[in-house]
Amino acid sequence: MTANTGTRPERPAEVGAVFDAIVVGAGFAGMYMLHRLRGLGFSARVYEAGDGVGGTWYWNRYPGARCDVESMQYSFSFSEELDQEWNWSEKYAPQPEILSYANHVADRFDLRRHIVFDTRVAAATFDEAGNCWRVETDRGDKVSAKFCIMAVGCLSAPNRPNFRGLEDFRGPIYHTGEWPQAGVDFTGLRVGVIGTGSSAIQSIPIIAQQASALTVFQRTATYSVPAWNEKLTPEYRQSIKADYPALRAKARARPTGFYFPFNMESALEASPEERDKQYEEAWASGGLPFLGSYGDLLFEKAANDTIADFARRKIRSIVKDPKTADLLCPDNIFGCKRLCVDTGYFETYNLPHVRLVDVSKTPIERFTENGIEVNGVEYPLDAVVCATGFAAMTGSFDKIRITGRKGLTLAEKWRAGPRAYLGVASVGFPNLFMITGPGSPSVLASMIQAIEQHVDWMADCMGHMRDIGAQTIEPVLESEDAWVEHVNEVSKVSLRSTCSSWYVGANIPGRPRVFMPYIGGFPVYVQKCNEVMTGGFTGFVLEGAPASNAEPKVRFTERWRVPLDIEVISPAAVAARRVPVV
């Protein structure tokens, strides 16, 4: 179950190469943070695992794979001629245009020169005496830089299952997160996805028009609602590009780091045909502001029981088999796990060769030759698909050695659980910064959006540095345990806390269960960072810098500041007014 990369070309290895900074990554978050480490004029080294860029967009070619952030908001904004001159051709865009996207943005700012590709980092390990990261990668590479930064995204480790008999099975077993780049045709074979979570949700249509029988192995269901996916017009497109730098700025006001209209009112306070009149006008408009309906959704019981009912009710109405409408309906919180936005999904359980086996009560037992068992009953397949997630917030930490000082190793800090300040950075790990890291808002943001912030803000940190002459940043660990205590507080404010999603890790067996990315919403934490920033960096301590009576002012990109005439949400008025966040 890997992907297929092809055969890497030979290449001598680096050794001995110094860096102002060593990138881990070359999706959204490492090719923006290049840019602005270029801008500054730093020397930057990026290693990527795979043969392109894009990060989640280069693994996930899965059939169906889709942003679920409408397309005129999933994009950089760092540059208004990029912004002018691409044009994305549906409200939600698909994989292999965003790929593209990526290639353009890459090669529109000239950024694969510094890129090394078909490599992954093995070690980074901070050298006490020389106040530097030595980076070792599976090429045999071994390079130094005052800076290591991680751009190794939240979804990117899939989580691989280990059923028993897996050597056993005769046909191929493909990961939705590990897709192979020339595709796969599933036509007249007899198809097994394992999962129900985002990625099933949009492949299952795809390959149930392609295979001659496919089951589908369910153990948890999934909460999903209508895309009502569309092509953009020229005029649509126009009337936003006609002043995107609004869009942009109410976008960082929200909770979650996109615009879209939501109601604040409360559910519990509407009657009943006023609540089903407000959801359907949502279902119609489908999309991920269907959690926008009402502002009371996540934050209490027995408001999302009315969503919830609403959603159960339209599964049944889509699905005929009553026993399948049954299995497929949710029994939790509703967008307490990631909601998901499908096309067709449902509906694709009323085609005759589409089944459904439950595996929440007798799991799957094996794999056999043949296919999968389940109860002493076998399915035969002829193809596995393992829709089954990925390992988030710090599985692709987990791949690397990081070792700080005095040979402490993340891996071990992190063993209870992720701490870091302000999801940036980690107390024993000197000049290591983490992009969209755990404890902050991350997956529960527009992810792009979330990566600028960090990258600007980390960019920021590094030129005031080199204007003050500092060597080292480090978080306090007071700073540190008390942003991770907020991060777990802030948390129980929400419904979402109290579901065993891969939010808290719950995906993974051994996991501790900790809530990882930051729920009080974006721009609250922006505010932070920036607050953090203009006080002198607050929370942290910058070692190395010569004493001086008149330090530089703090660099600060100012696109930060949301502008005084939009309502920016605080953390009272998250638990107050119960903004959703999505």
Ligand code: N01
Contents of the next structure:
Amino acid sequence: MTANTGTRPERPAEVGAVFDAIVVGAGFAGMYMLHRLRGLGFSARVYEAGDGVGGTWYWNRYPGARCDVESMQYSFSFSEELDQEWNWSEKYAPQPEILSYANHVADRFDLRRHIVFDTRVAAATFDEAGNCWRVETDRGDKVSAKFCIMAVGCLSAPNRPNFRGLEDFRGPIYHTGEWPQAGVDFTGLRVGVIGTGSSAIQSIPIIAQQASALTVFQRTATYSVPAWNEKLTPEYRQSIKADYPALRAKARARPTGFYFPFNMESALEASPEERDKQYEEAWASGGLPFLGSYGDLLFEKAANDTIADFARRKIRSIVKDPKTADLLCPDNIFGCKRLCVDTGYFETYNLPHVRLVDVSKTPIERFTENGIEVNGVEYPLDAVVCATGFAAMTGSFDKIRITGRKGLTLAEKWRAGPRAYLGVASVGFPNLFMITGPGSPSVLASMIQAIEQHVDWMADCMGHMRDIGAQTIEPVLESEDAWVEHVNEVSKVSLRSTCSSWYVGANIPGRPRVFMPYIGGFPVYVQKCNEVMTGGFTGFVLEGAPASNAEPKVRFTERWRVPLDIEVISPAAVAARRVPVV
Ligand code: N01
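Mind sharing the form predicted together with this ligand? What's above is the form predicted on its own.
Up next: the whole complex, starting with the chain shown before.
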């Protein structure tokens, strides 16, 4: 498969260096973690596999890549100055602009001098005698630190299906999640795209503009809502900047961690005419908020049927060929898999040089020298794009040999599914933190807000440990078990747990079927984390602190005192199944 980068500069291995903290990954999570650690006066080292910052937005350079959370909200909120000085150009920022923002943050906060690029962490081993993590990289570095922080991303380990005959194919094969930095020119080529998830839906309309012929291999049809992306005017930006903190506060109080108006009514209590009107208006606004048209869409199948029917009617109204339209109409729960947001996706199938091949019943048989074979038919191709997604949530942990107490590896511990208390730490792995780990809202919230909340919590925790002289922090098994059970229980409330998506690991053969992110809603989760912290880290054991009679003063990043009463979001609302989760 064609790689993202070319050469990496030679450098000598670093052996024996000791840090307070080692951070794995220099995406938004790793960058903000570094910033907080330095603010606390900790020594820190970040290792990053790529040759630049940005994580997801460094690797996913495929044509059409852009964010599906509005740019004014998909950004760091920890610095009012940063909020004021950065100007997003579009409603949904394109990948190059988000990458520029990541680079701006790295420069503005002088982060690069503590990041080592072109270096992949290969192993992290807890040294029980020394109470520290020993970290090894693929460049031969051997360093150690009291804390090891995984900022490895939820969608960072590409899923490359092992199709028969891959090596026979004469053309290039790309993965959307590892797109070449130099870009790809498909002009005049016959291109095949495998997959119809978010990455495919964004790239297909652009690839179709260049390719002489485009063949899309679809295993599962996908719901998608128009983005109606547009340029942002200075006036609009200013209207938000006039009171950015208020928008940020409203966003933190949302189950999704970003703000959009939504309707808490039941779809089933509305008449068909009222529903159609509501859906038409929401469709005309576009984007993920479409799922907020009613409060029970992800909780009641009958309610979901109404929005699914509407979306199918939209597809049929756009796609001219009825057979292709039929194939493009999903028959599963609307929003069960991650909802896609597109610009001209369904319209692309009206182009004469674009065709859709159904591989749901007869899978891709093999690659040949000249193309892809399905059901005995060879589709001739010059280049192939695998938009086949990721080993989500745990895939990036699997790539590192992480060994905790008594030689137990994280991969062994998580064989039947990930287990982590609050999604931040796992029993047997002291002082190992996971930013947006499994069991936290992560991918069900706006990622940057989820990252900031985790990083602030972890930084406050590490600062507190230093204050009281604690050496290690580790969850108690009962607390971890109870949290994992809670994550599972809450997921059953949502229709989201019912379909085969990457949320449950079902996109990769052999993975255990477990609903990995926490679906109870961002503010509910934040409140739980706050309680744990202000209660003196309940559910965790802190060891090594000398006994003291003084009440420990816990650090706390104030902006996470999220009021649960902003616009009816409450645990009761979650329990009443009336909280749309995107
Ligand atoms: O990956 P996916 P993605 N043969 O797993 C198909 C985020 N994201 O990279 O559904 C044939 O969604 C697979 O088929 P099926 C976002 O959270 C955000 O598109 O498993 N097909 C599916 O159609 C998103 O959800 C943005 O039956 C095969 C596709 O490949 C997540 O990343 C943009 C196959 C994979 O879809 C992942 O999105 C992009 C096989 N052997 C991504 N194996 C934003 O907008 C897999 N497929 C911010």
